[in-house]
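Presented as structure tokens, the chain that follows is alone, the form predicted on its own.
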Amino acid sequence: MSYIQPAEFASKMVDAGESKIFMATKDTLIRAYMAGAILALAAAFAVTIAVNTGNFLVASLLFPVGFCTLYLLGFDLLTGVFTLAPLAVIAKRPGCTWPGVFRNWGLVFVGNFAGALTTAVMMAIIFTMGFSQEPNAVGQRIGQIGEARTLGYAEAGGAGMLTVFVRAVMCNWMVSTGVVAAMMSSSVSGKIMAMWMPIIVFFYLGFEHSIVNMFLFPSGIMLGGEFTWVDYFAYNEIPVVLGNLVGGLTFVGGMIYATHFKESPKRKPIKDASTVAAE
């Protein structure tokens, strides 16, 4: 697996964040677009498995194929840059600023959304025979997911908003752990193995991922789900983006930076009484 020590991959995280900030607009948008499109296809794949087999665990075990693919191709998800880009500013890398971080986040959001929406339109065509028929079983299930994760949260009021936010925090704790885990190995097989594990956890537990939702909810609207774009953004996408930011930056980026990139000096051994007397 060619394991890389934490101090070394922590440095790689800061390097990656610096690279994201200085990346050209064209490259940032293309890489974000492709990441959104591929992850959306993986979500469609997982829902199809769950509907056809009736086994959500099997769907969860196979969903990470999309995440691993887009990572190995060098594409960027908003959840990942939430974790990595700020570290370059915190580490005071030359030229790295918060406006640069916000620019990167904005471009990646736009690219991810456009890519996920492209896949959503194409899959809606497939699920409805070119919008000439009612959605098939998979399409109907996607519509139900959208209703449950917008109107369901709205009906619960403040408790619903707290729940969606915490689900989003927990999601990017796991997803960004997958991003970082890929840096623990120098081999392709090692990277895939390390990424796969935390992604299974997030998906099976039903946590909220902002880019997956960029596919599920627009798809749900196109496939007849009884909720609106306002419902989607107000009761899901906005709180999920905020939760993903908190989860990735605090539980992954911030913690690894604090203990592995900025490790404190080791404590000196305390001399016992007999040692002092002998001296």
The other form holds:
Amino acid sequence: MSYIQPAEFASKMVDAGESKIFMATKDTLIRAYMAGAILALAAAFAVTIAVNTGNFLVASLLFPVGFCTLYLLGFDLLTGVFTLAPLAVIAKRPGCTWPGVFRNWGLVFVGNFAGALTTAVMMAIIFTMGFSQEPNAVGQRIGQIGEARTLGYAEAGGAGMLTVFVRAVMCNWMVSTGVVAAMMSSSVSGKIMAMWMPIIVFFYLGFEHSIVNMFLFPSGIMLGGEFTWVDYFAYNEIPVVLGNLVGGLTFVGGMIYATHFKESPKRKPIKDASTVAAE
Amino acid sequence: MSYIQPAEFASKMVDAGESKIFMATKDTLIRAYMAGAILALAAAFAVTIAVNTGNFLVASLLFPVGFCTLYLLGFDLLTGVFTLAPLAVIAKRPGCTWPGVFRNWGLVFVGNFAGALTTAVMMAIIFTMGFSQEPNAVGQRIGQIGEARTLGYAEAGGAGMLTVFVRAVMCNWMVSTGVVAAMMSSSVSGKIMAMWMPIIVFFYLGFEHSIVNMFLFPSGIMLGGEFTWVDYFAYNEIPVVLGNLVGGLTFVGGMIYATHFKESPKRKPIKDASTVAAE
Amino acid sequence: MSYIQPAEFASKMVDAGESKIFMATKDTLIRAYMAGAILALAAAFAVTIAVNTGNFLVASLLFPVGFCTLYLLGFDLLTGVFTLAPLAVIAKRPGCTWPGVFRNWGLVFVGNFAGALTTAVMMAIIFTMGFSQEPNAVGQRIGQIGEARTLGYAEAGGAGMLTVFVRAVMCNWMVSTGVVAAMMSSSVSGKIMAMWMPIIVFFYLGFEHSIVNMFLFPSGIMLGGEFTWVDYFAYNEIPVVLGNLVGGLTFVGGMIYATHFKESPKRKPIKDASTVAAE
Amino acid sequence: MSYIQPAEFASKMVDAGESKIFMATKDTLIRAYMAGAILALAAAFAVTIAVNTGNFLVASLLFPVGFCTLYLLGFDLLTGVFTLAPLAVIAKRPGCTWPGVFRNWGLVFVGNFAGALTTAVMMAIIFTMGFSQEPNAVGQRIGQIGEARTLGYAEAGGAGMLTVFVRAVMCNWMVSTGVVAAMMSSSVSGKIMAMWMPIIVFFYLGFEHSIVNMFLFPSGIMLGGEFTWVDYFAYNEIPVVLGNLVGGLTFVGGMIYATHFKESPKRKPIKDASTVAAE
Amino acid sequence: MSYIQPAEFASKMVDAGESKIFMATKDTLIRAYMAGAILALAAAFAVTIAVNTGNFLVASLLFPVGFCTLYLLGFDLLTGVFTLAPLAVIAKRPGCTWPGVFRNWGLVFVGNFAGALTTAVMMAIIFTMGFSQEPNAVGQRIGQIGEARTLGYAEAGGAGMLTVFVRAVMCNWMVSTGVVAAMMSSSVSGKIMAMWMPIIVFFYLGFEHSIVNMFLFPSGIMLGGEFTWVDYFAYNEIPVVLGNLVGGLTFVGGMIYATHFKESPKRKPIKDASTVAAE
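Moving from the form predicted on its own, what structure would you give for the form predicted together with another copy of the chain?
Once more the chain from above appears, this time first in line as the rest of the complex follows.
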């Protein structure tokens, strides 16, 4: 019985949100640091595949190794806590407050950023033989990604800002679906298969993920990309964080909470068949 | 024991049909909205793959990520409720009536359409950098799909209408087989593998799916396809809905009901071996 | 404990054979009809892949979606009942007789044929836009397959008849191994993986399957293949049915019955270790 | 709990070895005959893929379908009993003697050979349209394989004999690892995945397998290969059988027996944690 | 319930570390010997694929067959004991001391080296037809790998040493994640899927693994690579061993110990929800 019914995984989501709010600072930071570092390495892996093979689909099919590994290891991404932590407040769990949510989000942001930067520095050493050579092909490509996805949006003005925001909304719709997917199964193979699906979609369609970008853009600056930290934050990281927040909370957290956690009574009370549909 | 025997999954089908009829309006709409939105995104994903790689088989092999994800999340497609809801009436479940079935179908149609449109608008923003540029290659392709599959059928007259109807019948034969497939297993990996199979077939063979089309054709109109909303409804959506209804109800709901739910007695009552065959 | 030991799946084979003999006419026909229709659709799917990609291996790797789906749905192919039904007579199950076996085989043949023809007609409508256009590339290819595998054998005379017979023997050795494979596991993923293996082999090596041919050859005649119904029956369907019968019954039914169902006593009775080997 | 700990699968290996020694002649022969026939068909399948696609890696990735199927069916290869049967004698199981081992090996050799020959004859009929035509491309290729791997080794003299022996040692190291792999899991999917891994390695690296060669070389002679039965036995089959024996018994049977079946006491008896490592 | 929660697999890691310290010399050596030999063969397999196909990604996707097989067989790599053994000392398990850790590391190093050398000699025989011919294409490639990854680093001076060290750190971060991954699941399929992911990443990104190198560099010297044993140890093996130690112990052993084994109390003790996140 490895599939977990919607009503049950919706409860797990609220429980998980509550546990994030009460998690000790040390554990929150370590888990966020490792999550950021692993996701960043997966991004480096995927870009390397894309450059070497010229095939972005193959890169996208393998990118989920990072996401799956970090969630199985019990680590946390900002995109996930955006979706989960508020549910505990909305469900009025005792002691769960918005300040507790913001505290969790802040710590996870810091931890994810530090982890992604650690990977960025180590990979930059590898891409440049300890900064003694020009960046290799992959290193150069990373610089270019950063330019197109900061200055490119900036040039398009308000339409560009709308686009980056929508891409970030779509991103965390899929990424948080991956987080929920891991809660649907009690087996490792089931978790991996269920997580893999939405993560491929987000990566292949070029949606904007705030933690992946914590690796790509700082790496880009280190490796010669022609854009600044201000460009990165103004035209990418900040709108992406906001889009990720909106996408995860509305399309995943909010919708599942509304229909599976707070399911309405049947029109006529014959029997409880609420969970049969997806079995 | 993750495989569920035919007699048992046939019962689950009738139970699921009953639960659709009694589901509250709010839950019916939310679940249909999310199902439509996710399936639409999977269609956008598959078209993007097909355009970028020129390989429609690869697109078809990955399209099922959307179907599998939405069913695991407990959401509902019109094609599925076409097949399941009537079984509860046919099985004379107390309180289950045809008006209840039609009410469910109507709500799911509305929810699916709203969800698919939401995805269509968001993807159109991405394809056109917030409507500030010409549609990219994928956006242009979506316009062309719509033309061929409305005006193309219309040009062939009655033979075209027959063809679109048969393609819709075949479509929901396979898609509803996917819905039943999810009921055959109690594990996530089993559900995913079993659902994946018929969904690949329907997508690769170009069968017509009413909800996928709720994304493709409105997107096509937004992105410059040379056909009208009337063309879309008259030559595609309406015959496809009818074909989906006939295909799901006869080849899946009806047949399984007739032989597995209402299995005839053995010719000679030695022992109950009815379920051994498929074990 | 999802693997089922040889002694146990051998028993399930005899039980399944018995249940076929006693199955009501209605259920036998419906299950055969649906099995024939689904396998035919899988053949249409595989031919389409082969034509579009020019790669018959890819087509073969995906062809098993039909076989796996129909067995999980509890439907029956003639090739399977050839192997299973006689075991109940050989094992002297009460009430199981050869006339009962022949009755089952006859009904399943009729049901499979009707199902395959239904798919053939519907796919022919799609291949020809409701018979208003020339067959498309896939439709044309199906006509050619039929010529080579009727008149091609006929030209080679006795050697051709021997070849088609051997190909049919080899076919049902593999296909019935797939039927047994489904009985080895109690989980859906195990059943699918175990069934997939022998089905790929049969399809890729061009072995002759009587039900696949019930789709290919009638389709071929409808789509302009230059051979007759008499050619089809004389040079293909009849020798293939006989070869399928011999192959399934000797290499699968007979051998497993002889060594796993009727296992000989150990040379020295120390302990029962008969099933350890394959664990 | 489908993973079986090393101490436990080591016991299963000894039990399986014992059961081989006591198995009735009839069952030993049937199981060896079927194993040889199925492995031979998998070899024919793999060579066909290699010839048609020109890609030996793809052939190697699919070759394991035969090995996995035959072990799941409870059949026996000589390479497997080389590794397992002696363990029962070494472990001093009552009644287990070296003559009993040799008897088992002799029967399995005969059965494997008969099975492989059966497949060879049937495939030769297919490759030559009942011996009425020249062998097709696959048939011709099989002849060439045989020449290179008999006369090729013979030309290199002692170095050639060393090479064929080492290739045979490496072969059964991997193949018997596959046999043990099947004992590590109680589920079909786990068995298949674990068996698949070492079998790919052996096949892709061109290691020499005595039963695969029982198909390839007799087929080669039938299909026009320019080497004799004496060449086959002297320069291939005999050194390969010896190498397979040494490889399976030392690298698999011996090593696992020595460390997992006869595990030494802990240096300091705090607790039994011997099996934690691989969990 | 095949997924094992973080708190539980963290305990298993400490238990495993303890069991390594107390393992008898014989068992430590045999298990290390076999692990080194199997990993070396997987490296030979991957290099062969890379040379034959020119596609290093395909080689990397298949390389994990060795790692997965050896861990399922209960064998030990130096990279794994680097991460696990110290945890037992840090956790103050009775009798666990640093000398005990160093003893284990020394024995595993010796065993891994002997196993890798055994495979290197046997594969060199195969690559050169018993040293009677020039090395084949794969053999020649192995020589070149060794040159680039010894003298190449040496030429870059301190930056080169930094690079090789960072590559080794990254390597064992991933490889030890694979070791932990195997402890997350109680099923074979779950273990294999979870191990596969980080091993692909390490191999494809060209990270430096001390045991893989025990095969590649000695093979390279045997097969004509233009570098010496001193070059190998000074510019590769020694910095790689140190980097592997640091990477495994900090990013895997240390981090998981700190947050999952020694989880801090919740900020407010409502309930134990520490493990919900990753479920």
